[in-house]
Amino acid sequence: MDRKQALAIVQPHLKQSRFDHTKRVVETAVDLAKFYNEDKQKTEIAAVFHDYAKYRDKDEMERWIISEYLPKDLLHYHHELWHGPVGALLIKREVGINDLSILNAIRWHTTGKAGMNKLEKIIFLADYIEPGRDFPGVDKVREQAKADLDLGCWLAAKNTIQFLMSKNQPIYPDTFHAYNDLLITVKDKWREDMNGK
């Protein structure tokens, strides 16, 4: 499946603004894949399908979480988190994509997790820094994205946690695990950045 075919499958499932976001994520992810020597085709497919379930009915997503192997604790967190894990499941069932590396990159693109591989990090980061995003801290993450993939992901996780805390929102544990895991990876090399200098 090429990018054009994949986009044609995804487009009916998304609002126009989200489809435009998806196309920007694809471009950003492919750029990062080239820079970090990751498989371009897998990156492209994961990026195209990352928001496949974004607008699925909340009750439908809840049913999938309850009836399938997905973590039941998702139900205790905002439904915005559900579209990654549910999307990975539905892409396998409805589109026939069985590549676990692609499915996992889609599954974890919102929360992150400890031990992310390179493809998972690229999709996580591309979704955060695509050119249409405009919020405090995103420019610093963009600067770091092509300097150090781990640092870029760590900053994205850090900003996400700080934002959710400022809104008194619950934070999914895997986001903390991603933050901690990435912190261990980058702490010695990037002490100055961690201190906000």
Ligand code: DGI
Second form
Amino acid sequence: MDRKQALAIVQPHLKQSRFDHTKRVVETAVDLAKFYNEDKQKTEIAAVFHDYAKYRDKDEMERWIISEYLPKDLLHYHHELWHGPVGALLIKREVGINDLSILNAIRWHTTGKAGMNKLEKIIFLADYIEPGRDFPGVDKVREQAKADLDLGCWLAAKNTIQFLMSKNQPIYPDTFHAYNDLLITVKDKWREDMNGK
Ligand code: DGI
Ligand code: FE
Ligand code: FE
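How about the form predicted together with this ligand, since we already have the form predicted on its own?
Now the complete complex, all chains and molecules, led by this one.
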């Protein structure tokens, strides 16, 4: 499946504005994939389908979480978090994509998690920094994304946590786990830098 075919499959599932966002995420993710040596085709497909389930009915997503092997604690958090894990499941079922690395990148794209691999980090970050985003602090994250993938993801997780806290919103534990895990990596690099200079 190439990018064009994938976009044609996803389009009917999205509003125009979400489809435009998706195309920008694809461009951004492919850019990062080139920069960080990730497989271009996998990156493209993961990016195209990352928000596949964004407009599924809340009750339908709830039923999938209950009936399938998905983390039940999701039900105690905002339904905005469900479209990643449910999306991964539905893309496998409805589109027939079986590549686990693609499915996992989609699954974790909203919350992140500890121990993300390169493709997971690229989709997580591209979704945050695509040129249509105007989150507070996003320009700094864009800058860092090209300096260091882990630093970019860490800043994105940090900003999201700060934003959600400022709104007194609950935060899914995997987002904290992503933040903590990336912080260790980032700190190790800072230490190396300081020793090397
Ligand atoms: O689907 P998108 O709008 O492109 O972006 P997304 O998949 O990152 O999810 C959207 C929102 O989910 C994001 O703006 C913040 C919100 N959200 C709610 N609770 C949490 C959360 N995001 C994270 N990372 N962790 C949470 O616990
Ligand atoms: Fe999303
Ligand atoms: Fe998105």
